[in-house]
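Presented as structure tokens, the chain that follows is alone, the form predicted alone.
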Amino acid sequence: MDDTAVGAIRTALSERFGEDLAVDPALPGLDELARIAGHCSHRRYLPRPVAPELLRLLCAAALSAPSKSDLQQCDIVIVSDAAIRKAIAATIADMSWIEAAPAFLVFVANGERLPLLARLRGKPFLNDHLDAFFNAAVDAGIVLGNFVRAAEAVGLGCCPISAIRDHPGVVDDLLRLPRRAVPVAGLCLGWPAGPGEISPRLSLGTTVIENAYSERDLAAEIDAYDRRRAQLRPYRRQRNLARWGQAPSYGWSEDKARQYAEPTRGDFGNFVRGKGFCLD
């Protein structure tokens, strides 16, 4: 029995979810439920490098993850290189962290793989739709979710980056992705220089269903929820305050139906189809 480990479980999740969870103190991998449970984003990080066998070991790890019908449709970019790295922060704004963090990676959607199978073995391939290039891009978010898990295992800290499909196109040449893959996220990854803060979440009530939907008081739980995470984490700023205004109570919902209200990557569609990949 580990009351360290089922201590810090449901500390941790008493604090995301604003519920007191049961742990049984005899259940295995409680260490393991522990880091994942205490799961933070970490965007400083101690001048030490990543050394290059460990990034490719977390890599091997990651890509250890379930992968659709056995497709393997995700590729990591390890960006090693500043001058890339320089030119694909220089996209994004307010992020300095990623030219900060000792190592920076790019997953990527590869749906190159599955119609090359199909020429060398002389066989159609009929599945050119949608549904194909959800199964590459699901499969990189599984890896990237398996990249942090192994990462913060050996003590190291991330920072996913969904902002480099904000320009698609130069992420795409800087790294000369071939034809139907697309870049999903990026991540900063380094020692941490501090303890990291727990993002409280919606409530388990509100995003875990049994069996099926029901009417719920949908507006009333997300209230809740804003009320809760403004007293553990606050916002230090409000977004675009010349368009929005200073608000009296700003929480989650106020904040992401302004980040929502600006219109981003509304061309990615396209750079998805220039890729080769149907959407239809």
Second form
Number of protein chains: 2
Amino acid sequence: MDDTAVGAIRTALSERFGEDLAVDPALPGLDELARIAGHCSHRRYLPRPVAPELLRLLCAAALSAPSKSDLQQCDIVIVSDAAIRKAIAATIADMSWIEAAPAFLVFVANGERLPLLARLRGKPFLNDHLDAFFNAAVDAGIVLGNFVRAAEAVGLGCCPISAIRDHPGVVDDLLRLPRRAVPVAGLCLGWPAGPGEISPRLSLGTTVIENAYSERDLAAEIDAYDRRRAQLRPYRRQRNLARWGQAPSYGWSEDKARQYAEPTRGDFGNFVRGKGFCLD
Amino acid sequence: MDDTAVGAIRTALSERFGEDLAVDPALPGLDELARIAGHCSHRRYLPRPVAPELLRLLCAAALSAPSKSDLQQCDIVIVSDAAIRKAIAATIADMSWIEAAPAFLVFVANGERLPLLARLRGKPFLNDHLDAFFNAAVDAGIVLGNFVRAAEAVGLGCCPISAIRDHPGVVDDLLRLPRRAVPVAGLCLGWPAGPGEISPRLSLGTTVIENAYSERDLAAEIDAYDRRRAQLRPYRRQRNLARWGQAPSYGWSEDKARQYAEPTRGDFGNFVRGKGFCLD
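Having seen the form predicted alone, can you show the form predicted together with another copy of the chain?
Okay, now the whole complex, with that chain kicking things off.
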């Protein structure tokens, strides 16, 4: 079993990072490590429901994640009402899997409870600034990541949807989010209809730093990644041909540069401030 | 094996949330789910090093997490230089485990690459606002959570350290963080010296929402949690006795209200803006 897991880990990480990593076959938990290393997003699902009891179990597992100062600032909204899900999906173009997925969740950064604790216990709340918002958002990210692990452990597939923040006011209204609570990401969930594809990543030389950042040629690193990725997983279509035309070589850098050449979520800051967070 | 795992999951989640959850024994991956549900922080470690190859393997596994729009905005700094770690620890009171842990990492939200892609590919970067910062921070949270899962899979224990943001400028200087890169959390890592303690959490009735938030009596929910937690895991000492005195009943709400009655990280927003992020 472990020999298989060692091979699965090395294959997945080699495909992902272009590096052959050492794996000690004597380590426990290699099956689990293989699932973590082999993570794939899934956007197509079998027509098989996710039982409500399983959904609740996965939420509990996810909410067992570490939480900044034990503040517990992530909530999970299970969107079982088809009309609500449809209304959320209507704000997002080109993501048919949001409506098609057997289950859909929203992870919420909830900073509502912290100032309430101060009021309940007769204390001043002296930390209404960026850190409070930051902690709640990062906590939600940790819980989201943990949920994906729990879901993949039992064989489910996921696709996080940050685009629910494209029109956060709509989601806010639909889910009746409290003051100081903002959506962080949605999550499509279901039993995968097929195998996933490993998404190649920047090399570990770019993203894992020993002690301190040093001078480096990021342009060359990104170029090498573009080329490694193009061999394994070339983009199937070029983004916004009307504006940018057909690029002779289209890699990650071109795709992301095109994506962020369109203004998006410029009102997110106003939304967050409008919900009662101070970002000073 | 699965029967044991079912019992372990139900016991851990009952202790955590005060609720007896249904677990289908036919599900695959229950051992892994049991580890997720049984997560504990560890602050005391055996005097046994974490091999550099294992650390790199865990970083690779962690960086296999989902990433917002494939932007890959989390870096991991492995702090192997004892002087750097000591200087970080010196900014944080009462956390001896930062220096004592066999390994110490820093998870960084790195927004440096995104505008660089625009420059490299001759495109405008039209999204320099809160969302860019938010995405990088949440990505770092997801990778941090994934790292904890990978570490616990092989038997390691972790303790995240958000207090590295108490004096972010010091960490920034020591790690020579690039422009638009900020520390999100540190992480102590090692082979646990003993069993951990499950941290009881707010009930799922408070943090798992069906479709939309409704009117609720949060004060009563928090009070019930204070009482449930006091039975299982009473606080060993009261925070800031000099200012607040001895409370006859000291629970989570009192502890957190006292913690946030002291100003902390009021300069985090200025630090983030100073690093080049726009928070509008």
